[in-house]
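Here you get one chain, nothing else, as structure tokens; it is the form predicted alone.
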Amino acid sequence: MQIYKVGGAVRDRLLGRPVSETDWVVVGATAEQMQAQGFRPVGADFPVFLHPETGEEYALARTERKSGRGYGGFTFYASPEVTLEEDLQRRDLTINAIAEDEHGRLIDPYHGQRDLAQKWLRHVAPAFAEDPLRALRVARFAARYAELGFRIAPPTLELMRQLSRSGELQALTPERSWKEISRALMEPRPDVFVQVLLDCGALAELFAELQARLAGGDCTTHLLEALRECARREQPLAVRWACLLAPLADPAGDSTALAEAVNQRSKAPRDCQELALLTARFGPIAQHTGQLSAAALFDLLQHFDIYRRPERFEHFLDACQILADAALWGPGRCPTELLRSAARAAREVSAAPLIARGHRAAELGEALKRERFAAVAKVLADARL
């Protein structure tokens, strides 16, 4: 039995970067010998066990054949006969498929630190095509090492185009796919994420919506520029979703209904949701607060429900901020002060003063509806002086 170190961990070392989870590769050993040793099988048909200590991911060397669509269509051959070449030749990038043995020799046989040196990032074997998980991944990958100047080799993202054309990324898990975008979007360059996506067709596969906007115009640049604008702000998942969804916003007709399919289709978590919607329908609007009338500013903040969920409305104008500085709707600018300010006098609302006059129940309601918007009709009178 040998065991070695593989993938983002000696990426990362060699990198010079942190190294958060290690992988490793058992050569030579069956599954009754891992847990005869004490290692946990994760799954009945899948040969990756859990380090009795550590619960690190100890995977036997496997081999791999494509029997059915989508990113779950394989079929694994784990045995001791399988040598650590063979399972490397399975990974998607030379730079994830260099392996490292216990006394911290490199064992890279397709290459991976030559690629490393040169900034490629580039396939293992032409099996690469075979599974449309990769072409996320590539594209994430491409989205993490930007900034260090690392580009898709040519070969490369012309399989990503093959996948692209084969149909193969329809056939993967919502959940699947979330997963890979959701990490995408919070890596350092979340517009390299799209604009890879664009180049190989990807987008199209997964956000027809989308594409259909970005095609022509200066669209795609307004909404890169917001999501790199994203990642330099350091905003949470919920607003890079709103931004990345903007496009869709359409205030000619319903404004909502094409953010609507593809929150619905991506499976995205219900805050990612709800602030893309919103987004898509009042950050248009919110960009010509100053024009509003109080009713109209006053019927916006209602529907952030800023007097229990008040971050909300905070991330909704952080992506405001953002998609008016990108100009994704047209110049202007987003008066986000003003909004604040508004949100913030209808909060400050007391019903104290209202139950000292006897108002009860549901009259209580409509009184302390009457005060708040008296408290925003206020502040929007005051910001027009």
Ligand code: ATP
Second form
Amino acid sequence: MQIYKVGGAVRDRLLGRPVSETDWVVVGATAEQMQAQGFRPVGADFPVFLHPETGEEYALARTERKSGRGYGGFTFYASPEVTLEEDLQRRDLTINAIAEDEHGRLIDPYHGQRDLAQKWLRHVAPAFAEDPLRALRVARFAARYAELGFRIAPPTLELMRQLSRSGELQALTPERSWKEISRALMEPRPDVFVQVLLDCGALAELFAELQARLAGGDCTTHLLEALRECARREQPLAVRWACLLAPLADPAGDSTALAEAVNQRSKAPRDCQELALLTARFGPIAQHTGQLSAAALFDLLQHFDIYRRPERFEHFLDACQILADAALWGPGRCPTELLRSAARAAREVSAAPLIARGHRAAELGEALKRERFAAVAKVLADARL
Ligand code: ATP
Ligand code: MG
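Output the structure of the form predicted together with adenosine-5'-triphosphate; the preceding block shows the form predicted alone.
Whole complex next, starting from this chain.
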């Protein structure tokens, strides 16, 4: 059997970028031989094994044929006769289809090195269009390598459009697409990810609500600017997700139905979902804090549970700042310092003096709330002087 390094490890080494994990392909072996050598099979009907010591993935060379819808709709054919070239042909991009042998020699039948030099994200073969996940992967690679000057080859973008039109993106499980979306949002250019999804029609398939909001208006420019800024400011995933869903906010802050619908369909973790909903609901309001009543400001702070969840409130402020700077909800500024001062004042109210005055149980809670409200109202009044 021959073993070759493939995929991201070869690509990133050639790009001079750090390599995080290595994938291997094994030619001329059977599953039984792998297991006899101590490799552990990953799944029952998937010819992938884990190395007994390193835990790295070793896949038997395979070909595949489409047999159903979506990412899982494939029949694999793995056998010792499958050649390295055949295995490389089923891979998504030419830059991901370079193999390296044990002597460091490159096997590159689909000209991945040329595309690396010329900075093209280009599909290997027409079968690219059989797996909808590839549209998301290419958009993610575009987000990752945009800063290096990479762009999508026009024929590949055309296949991505074809994939979007086919409706196959809907056949992806929410877990699978979330994995790609969340990774893409954390890349250096999350705005490029969204731009590519728009260009190939995938955004309409994945987030129809968002597509509807962006269509026609100049909201797109503002959203892309906000996402780009999220990366510049190294914001966490929750802030990036909240910014992505921000166009779904109702400017009056009355309804979060659209953001809720997208949230529910996604497999976004709880902290992302919460921040997105809170931002959709209170972001537009926060921009008008200068004109807010003390009651409305206090209500906002209570909703954030600023006492137990200070970090979430900070993330909200970061999101609002970025969205206001990008003018996503029209011109306006986020009075971050005022909001922060109000939160600090509310937090600093101490229960001890209230207990000393004899307040107890539920009644103590009410008294605490009154004091906190007074503290917030004072900050607001002072700011208006
Ligand atoms: P990353 O740096 O994100 O790990 P990667 O290219 O190594 O990038 P993996 O998901 O680890 O991505 O996959 C390893 C290799 O397997 C890819 O380089 C590609 O050749 C191939 N591959 C993975 N997923 C697909 C897919 N959906 N369709 C075609 N080829 C794929
Ligand atoms: Mg990899």
